[in-house]
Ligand code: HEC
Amino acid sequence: MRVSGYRYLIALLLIGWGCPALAASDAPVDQTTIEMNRKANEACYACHSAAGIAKPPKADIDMSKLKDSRLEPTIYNPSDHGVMDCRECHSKTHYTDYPHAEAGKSETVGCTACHAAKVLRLEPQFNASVHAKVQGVKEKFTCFTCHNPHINIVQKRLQDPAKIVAQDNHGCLECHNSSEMFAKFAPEGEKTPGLKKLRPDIDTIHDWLPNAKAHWQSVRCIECHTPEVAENKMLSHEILDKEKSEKKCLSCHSANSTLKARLYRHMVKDEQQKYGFTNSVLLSNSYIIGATRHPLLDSIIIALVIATLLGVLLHGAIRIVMSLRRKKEESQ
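That sequence in the form predicted together with heme C (HEC), only its own chain, can you share it?
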């Protein structure tokens, strides 16, 4: 309790004095500022874009270091931070010229500077994650290990569940599906001292999940690897280990699917039982056995089965009665 009170004070101080001084916050940005920022960013795109990398403004620049960069106005502008000037996060002074001054690297602003209140809530969860528990891993894990601040779009703005799944799973699979990347973060293996722990294959770990690949396309890792939170709260950042992760199929595959409070949380308020289907917001993206139901069709089918059973029983009963009567008549 005392720890969090202390944190709270720091946050208040940051919000109270720190941020205006840095002019940093996550308050919505007005349209004129957005246009101004986008104009200013064009100076950076001269090099930091596919076109710039292919044809730099000055001939003798080594662009090879930027080959993995996915920076592009069409990607950056719609992202969460696309309303901002690059130099609100990257130093105001060190990137005006090229070559960039070495000091720029160490002056990149962290998430806390602008998102103090959110970080306050997320940090305890982040610190309880599997990634924060392993020596050698936790030192390297930061907010931008998963969040690419140039690209990511938060769920409620991205809207389309398929895109949300692709974006958020990319964040996890970047390591968990690439041995090269995994090795950069992995601790030393227990059985292989001096060598990095080998990356377990993601499909093998989940071989209890039929058609795992279909699941990676339609649900996120965090659906099962984070504890459930109330609908109006931010998604939990506590990545769970194998004991606590969700293994029950029915948590998704049932009429009362938890996906309504997770991947589809931003859509449930629009639930309209389209064409008579329950959970039709889920159906917009996935047919989910057990969760996608049509109560009317189900009732008709159950009624048909019962009617057939009763019909057959009745027929049989009449046959028995009639044959007994015939036997009686014959014996008389």
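Predicted, not measured: the structure shown is a model, and the values here were computed from it. Under this definition, the rigid core comprises the largest set of C-alpha atoms superposing within 1.5 Å between the forms. Residue numbers count along the first chain shown, from 1. First, how it differs from the form predicted alone.
- Residue 302: CA moves 2 Å or more between these two forms after rigid-core fitting.
- Superposition on the rigid core between these two forms places the CA atom of residue 244 2 Å or more away from its counterpart.
- Core-superposed comparison between these two forms: the CA of residue 44 stays below a 2 Å shift.
Having seen the form predicted together with heme C (HEC), please provide the structure of the form predicted alone.
Below: the lone chain, stripped of partners and molecules.
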């Protein structure tokens, strides 16, 4: 997530010049280029896949070293970066010899090469997060710590809330539900100088939450561990600690649920345009107090009730008047 001062300036200049690389993630890629890139990637899959490891292209290659760098085209191709040639991120310099040079493991193109504008927007959020404020932790974080470029799909493309939750929570739980991974980033314990802080048990620290596991399958960690949405702007990378996290149930479980501006924001927009209201997306995925009501329908129903009462009163008044008139005529 770190971008130094001079790189900020370069990024701003590139944005001003409309650098094509900065728009790479948003601009559509033509099908011919996609097919060409995927054809080129077949050379990588010859080793870096289950099939390649099972049947090496060369007998003298130690395939056991590839266990942590295996990737399947069925997983990579649908991802956001799946339209790209592997060599666009992995330097071509160190990948001509087999096995690859040792430097090839670390020399990859940084995210800012294409995503400088996004990094400029998100880095202040990250700097305000608990991950950046704990001494010794910030320096260990990169974009890849939480985001897997070979798998991840942006929320707008993924659409299905269940898939969005599974993908995003995996990035959190990979560390916070694994003592081994947590230890790689953990600072020294306050009460145990020189020793790593132990990972808090995720079930214990969430025992206040009714049916915590059901929540983790339905909403993302960041729904509660990021600040309130302000002016329809979600601070998705400003991760809050347990003291500052959201603990009010009604923040989500109400007609004005923050989920409409968070997890469901793309679905809400589509639904608003299609139907004119957004409550069905909430009803389909969450228990939302008041979500079965719609302001326009409420107004129509109230108007019908008032009209019915007025009709009954008018009918009764007419009958009374007619009855009095008949009695008067009979008395004459």
